[in-house]
Structures are given as structure tokens and as C-alpha cells.
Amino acid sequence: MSNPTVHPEHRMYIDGQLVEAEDGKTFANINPATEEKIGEVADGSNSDMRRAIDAARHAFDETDWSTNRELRKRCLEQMQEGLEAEREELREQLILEAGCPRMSTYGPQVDWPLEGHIRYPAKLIDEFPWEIEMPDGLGNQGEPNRRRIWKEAIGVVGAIVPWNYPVEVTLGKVAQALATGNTVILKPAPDTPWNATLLGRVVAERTDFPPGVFNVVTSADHLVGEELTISPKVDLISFTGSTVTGKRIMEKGAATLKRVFLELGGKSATIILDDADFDTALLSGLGACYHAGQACALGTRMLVPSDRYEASAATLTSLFENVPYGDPQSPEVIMGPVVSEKQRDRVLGYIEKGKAEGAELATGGGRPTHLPKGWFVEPTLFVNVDNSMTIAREEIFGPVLCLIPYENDDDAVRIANDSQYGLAGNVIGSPDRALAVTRRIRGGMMSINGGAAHGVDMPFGGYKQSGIGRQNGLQGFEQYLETKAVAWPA
């Protein structure tokens, strides 16, 4: 495997500079397909998150950012066209720091997160109705009053972002809460952080952010990020990450009565109706394999009739024994290493969990032997599981799929719904059929045979233990937002 030759950028962006940590401490950047250290960044204290949170908020407090749309939009336009610029370079170093295939950056990795995740919310700058005028009311003395509603800025907004789709849930978070008004301090997972420091660069070298508006600090201690969640001058966390982690967050934050957006986990079924087209219906199961099942919305238990089962396992066993999976850098590959040591052997604890709660191995379950270097595991297919084991219930974020039969459609959205989580769903089958079902499942983002449910204007998120709020789309986008009630004698 070879490292193609790039230009990470090891500072941290406070207060408008470039700058190292406090202390001049550094940590180093693994790459998890070979497990050698690419680089070193900033390892930032809890001293530099403060100063970072101190220039937010005197940026929001002391500048007209939040109320100067003309100037946010021209700075969002600005990192755009910066990012662009980059595109090449943070494709590369992604691949490196987070060992995401080579494939997925032409998609949700890199390229469609630089297509619109800056320049939709840039463009409400204009569109949205930041003041809406109501029909005249009574006052307390039952005198005419003019009414309205304003939209302002919520404040300071702390986005902390999980190593799974860096870029797209940074843009996705960042460009937002920028455009809304609000300054933000960025805190990337200590995994993936050079794509941060990318974007930090892109700020302080080619755009007119006043300093203190955007903020980027990187460090290898997660409880660095805690910072902005205990801070009574954050006003707004947007986190994504794990339920355990965003529970954590919510019993912080409650000190403050901090607002929080939270697209936390996901355990989303496929159901595959028996009036689907098998042979095509199966191939979706691969999507667990996909980034090595890195990602929270991916279908990662399928649900089968039970008089199809049999010939659904044996079909699943099939593909995945031949999933194309190595060296990220390979343009056939769909599968890299999972992004790191801790999280190799966490997927491989749930897989031996599975297998002690009376599941059956049918492919997979290990280190593959032919990739001695790298935190690979093997694309694994359990089959006789019941929706009762750890393996259906728990979030494993590995290349784990859980194959579950069903005897008929209401048994089968018993069991989609029989989740702490509703992050996502699929429905396979004929079309109205389909429909039905995927209004019964409890789910913030649903796929009927293949259909995305995603993009810069859906909102994403979910029900239940999957999170609080949404992020893109106008939902997205008005979660960053302070409502105003206004009236004055007519």
C-alpha cells in the first residue's frame, strides 16, 4: 500500500490564526490500512479550547457577523471556491487519515458534500424568511398592534464530528451554523483531524472571516470537547457521534440548559417483501460492507421471509465471500479497514458475542490473514439470529450483517421497530405494498426499493435513541435559529 505524497496542515485555527497548541504538544495521525503514523497535528489542551471559546463568543458578541448577511454569504462563497481548490488534497489525505475507500470520496466521503452542503445554506442566506409579518393583533388595552416574527442567531455553537464522514458532517454542521449567523468552534474526532485543519487553512488563507467567527481545534483527548458542553458562553452543541456519547453531552449541557442537536446511532432494517425481486433485493445487504460498515444509517439487520431464508442465506453467504476489500487506495475496493486498533477489536468483541448467543457464522469473522498490516476485518454475515441477541440490537459500526426471518408483514415491522434506535429503514417490494409498511416503521430517514432519502435539503436525523433534530434542509437549518415574537402599536 502506498501513501500518495500530500501537504497536511498540523495547526490548529483560533481567533483568526494558525497557531500550535498552547504547550507545543503534538499527536500523531495513523493511517489504518497500514497503521504507521502519516503526520502529526496540534494537540490541543483544554486551555486552547477555552481560547477558542472565548473568540467565538466575543466574535458573536462585539461584530456584526449575525446580522451582516452579506458578509456570511460571501464568505461561505469564498470557502467554497477554497475548498475546491483543495478538493485533490483532501480527497488524498482523507483516504490516509480515515482509510475510506478510494470510491467513496467520489460520493458522501468528498465530492458530493463539496456539491451543496456550502452553497445550500448559502443560498437561504437569501431565500429564507428571516422576518415574518403577522396580521395585526389587539395589544393589552385592545389598542392595533403590528406583529411580527424574527429569526436571529442562537450564538455560539460547538460542532463536534465523528471519524466516519468527517468532511460531509463537518460541512454539513459548520456551513449552517455559519450562515444562520452563529460562530462555531470545530472539534474534529482526534482519528481523523487533518481534514479540519485543512478547512482551517482554507478559512485564514482565503476567505474574509472576521477572527473568532470559525474555529478549529484538534487534540487527541476526547474530554477536550467537553469544553463547549459544561461552557456557559456555548450556546448550541451539534454533535454526531454514539448514543452513549451524545447521553453524556445532554447531562452536561443540562447545567446551562444548553440546546443540543444530537444524529446519534443506528440498528436500520431492510425488509425485503416476499413479492421483491430477490436476486436484486439481497444485493443490498453489501451495503453493510460499505467504508467497513462505518456509517449509522447503513441497513445492517435484513429482514427475509421465512420461507425465502434458506436461499437468502445462502445467496448473502455468496456475496459476501466476495466482496472487494484491501488497500483503500484500489478503485474496485468498496471496503478499507475499520479507523482503528480499539475499534477492530470492538467489532470482533461483538462478533464473538454473537457467536456465544447462539447465532451462526456463515462467512467471515476475523482478520482476513492475507492483510497482516491494517485493522481490517473480514465482511461477516451472521444467519439464526433473533432480534433479542446483542449483535441485532447494538450498534457494532463494523462490516456486520444480522440476516433475521419474518412470517408476515406485520411480524415484520415488529421487528424493524423492536430497536432502542430509529435512525433509517429500507423497504424492498412491490411499490404501494412497500409504501404501507415503511409508513408503520419508526424511522427518521426511509429508502423504498432503492430510493435516497438523503441530500443538502432533506433533513437527517432520527426517532427515539437515534437523536434530537435534524441536520441539512431547512430543518437543518433553522435548528440554529433563535425565534423572536415582536409587536408595537399600529
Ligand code: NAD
Contents of the next structure:
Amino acid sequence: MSNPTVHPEHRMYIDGQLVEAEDGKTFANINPATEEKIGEVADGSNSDMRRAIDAARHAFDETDWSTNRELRKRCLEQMQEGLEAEREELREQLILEAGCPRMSTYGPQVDWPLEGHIRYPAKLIDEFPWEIEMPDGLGNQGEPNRRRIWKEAIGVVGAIVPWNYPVEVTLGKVAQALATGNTVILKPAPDTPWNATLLGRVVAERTDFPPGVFNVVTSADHLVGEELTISPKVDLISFTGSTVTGKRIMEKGAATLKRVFLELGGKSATIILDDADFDTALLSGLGACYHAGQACALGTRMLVPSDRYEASAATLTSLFENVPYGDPQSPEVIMGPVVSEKQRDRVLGYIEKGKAEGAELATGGGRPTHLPKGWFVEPTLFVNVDNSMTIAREEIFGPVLCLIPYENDDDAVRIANDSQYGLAGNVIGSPDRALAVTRRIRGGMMSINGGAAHGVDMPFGGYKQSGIGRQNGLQGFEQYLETKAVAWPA
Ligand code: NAD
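Alternate state requested, the form predicted together with the named molecule (shown: the form predicted alone):
Everything in the complex follows now, all chains and molecules, and the chain you saw is the first one.
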């Protein structure tokens, strides 16, 4: 596996300056496909994080950023242009640090977010109703009052990002938070820091963002991110990652009653109705292998009618045995490695648990022998899965699909909803029936017959323990705003 030449930024971006960590420390960025170090990045400390928080607080409180819409729009347009100029650099760096297949960078990993994630909220700056005129009302002494509702920035936003779709998640958070007039501290995952430091460099060198409005703090230590959740100077945490960390963020943030937006895990079901075209419908099972299963909204449980179960299992087994996977640099693979040794071992641990609890391994289940280096896991299909098994209940975040039989539509709905999660789902069948079943699923993003329920103008997020709030869309934009009711005598 070859590594293309890249020009990464190892410095953080704090208060308008590209900076080393205060104590000069760095940590290694590792390529999950080769297990080799590809470079270093600043290892920020709690003290570095506090400096970034102070800078963001100052920029919010002491500059006109939150009210100067023209400046915000210009800065976001410059960010867009700057990132576009770095598109190929970003692509190569991301493949190296995230192990994401090259193919996926022409879609959700790089090109889709570069298309709309900044432009959409930048456009909303002009179109959003920042002031709502209410009918006149009566004042305290019965006099007529003019009444308005103003929408205003919340303040300082801590944006905490995972490693699976870092560019997409980062731009989804940062551009909306900035467009609405907040100041931001971005904290990327330690596994994928370069895309964030590159964004810091773009902002530093190509834009008019005032110092402190946007900051990037990288660290090998997750608890540096926790500084954001406990600081009274931070007003909102926008987090994407595991449900466990999401709960901890909520708990830590409660002391200062922080606003929290949490986009967490999922265990979404794909329901294939008995009137579906099975040859096409079963292909969607391969989605569980896309980016080695490291996406929160994937259909990782597939529900098929019991009388079609054996035939479906046979077709899926053959599909899983032919998944193109391996070197993420290769243009035809849909699946590279998982992000780290820890994650690989976690996925293999779930596979062992599946076997121990009585599920049957149809194919996969181990480390591929033809790929001795890199944190790869074979595309894995479990059959004879009961929805009560751990592999059907917990988010594995690896290339593992659970095939579960059902008796009728009611049973399919019951199984799909029998989950602590409620992020997404797919229903495949005749349109009317699929629509009716979809209405009964408690999930935030539902695809019917392959429809794409996501996009920069569509709210992304889940029911139940899949999170609180929505990323993207108008619903996401408004999350970064406070509401002020105002009245004065006419
Ligand atoms: P994580 O939730 O631990 O980390 C995500 C981000 O949160 C990282 O930037 C991390 O540094 C930061 N973080 C961790 N602890 C923190 C704390 N106490 N305070 C503030 N920030 C903190 O996720 P992970 O370890 O990267 O992955 C573990 C599991 O999370 C995965 O196996 C998967 O199930 C899930 N996951 C879900 C998503 C998603 O999109 N829903 C994304 C990535 C991972």
C-alpha cells in the first residue's frame, strides 16, 4: 500500500494563530490501513483548551461577530473557497488518516460536504427570519405594545467530532454554528486530527475571521475535550459520537445547564417486505460494510420474512463473500480497515459474543489473512440472530450484518422498534405498504425503497438514545440560536 505525498498542518489554531501545544508535545497520526505513522500533530493540553475557550468567549462578548451578518457571510464564503482550493489535499489526507475508501471521498466523506455544508448555512444568513413581527399586544397597563421575537446566537460552541466521517460532521457543525453568529472551538477525534488542522490553516491564511471566532484544539487525550463540557464559558456542546460519551457530556454539562446537541449511535433496521424485489432489496445489506461499518445510520439489522429467510441468507452470504475490500487507496473498494487496533479488537469481541450467544456465522468473522497489516475485519454476516442478542442490540461499528426473521408486518415493526436506539431505518416493498410501515418506525431518518433521507437541508439525528436535536437543515440551524421576546409601548 503506497502513501501519496501530503502537506498536513500539525499546528492547532487558537485566537487567530497557528500554534504548537503550549508544552511542545505532539502525538502520532497513524494510517489504519498500514499501521504506520504518517505524521505528528500538536498534543493540546487542558491549558491550551482553556486558552481557546477564553479566545472564543472574548470574540463573542467583545466583537460584533454575533450581529455582523455581512462579515459572517464573507468569512464563510472565503472558508468555502479556501477548502475547495485544498480539496485534493484534504482527500488524500483523509484517506490516509481515516482509512476511508477513495470512492467514498467523491461522496459523503469529502465532495458532498464541500458542495453544500458551508454554502447552505451561508445562504440562510440572508434568508432566515432573524426577527419575527408579532401582532401588537397589550402592555402591563393595558397600553398597546409592539412585539417582536428575535433570534440570536447562543454564544460559545464546543464542537466535538468523531473519526468516522470527520469532514462531513465537522463542516455540518462548524458552518451552522458560525453562520448563526456563535464562536467555535473544534475538537477533532485523536484518530483523525489533520482534516481539522487543515481547516484551521485555511481559516488562518485565507479568510477574514476575527481572532478567536474559530479555534481548533487537537489532543490525544479525550479529557481535553471534557474541558469544553465543564467550562462555564461554553454555552453549547455540539457532539457526534458514542452514546456513552454523549451521556457523560450531558452529565458534565448539567452543572452549567449547557445546551447540548447529541448525535449518537444507532442499530437501524432494514425491513424487506414480502412484496419487495428481493434481488435488489438484499443488495442493501452490503451497506453494513460501507466504510467498514463505521457509520451511525447504517442498516445493521436486516429483517426478512421467515418464509424467505433461507434463500435470503444464501444470497447475502454470497454477496458478503464478494465485497470489494482492502487498500482504501484502491478506487474500487467500498471498505477499508476500521480506524484503530482498539476498534478492531472491539469489533472482533462482538463477533465472539455473537457466536457465544448462539448466532450462526454465515461468512467472515475474523481478520483477513491476505491483509497482514492494517486493522481489517472481514465482511461478516450473522444468521439465525434473535433480536435479544448483544450483536442485535449494541452498536458494533464494524462490517457486521445481523439477519433476523419476522412473521408479518406487525412483527417486523415490533422488532425494528425493539431497540434503545432510533436513528434511522430502511423499508423496502410496494410503496403504499412501505409508507405505512415507515410511519410506525421510531427513527429519525427513514429511507423508503432506497430514498436518501439525508442531505445538507435535511435534519440528521435520532429518536430515543440515538440523541437529542438534529444536525443540518433548518432544524439544525435553529439549534444554534436563542430566542428573545421583546416588547415596547407603541
Ligand atoms: P467517542 O464518543 O468516545 O469519541 C467521539 C469524540 O468525543 C472524540 O472527539 C473524543 O475525543 C471525544 N470525547 C471522548 N470522551 C469525551 C469526554 N469525556 N468529553 C468530551 N469529549 C470526549 O467515540 P470513539 O471512542 O471515537 O468511538 C467509540 C464508539 O462510538 C464506536 O465504536 C461507535 O459505536 C461510536 N461512534 C458513533 C459515532 C456516530 O456517528 N454516532 C461516531 C463515532 C463513533
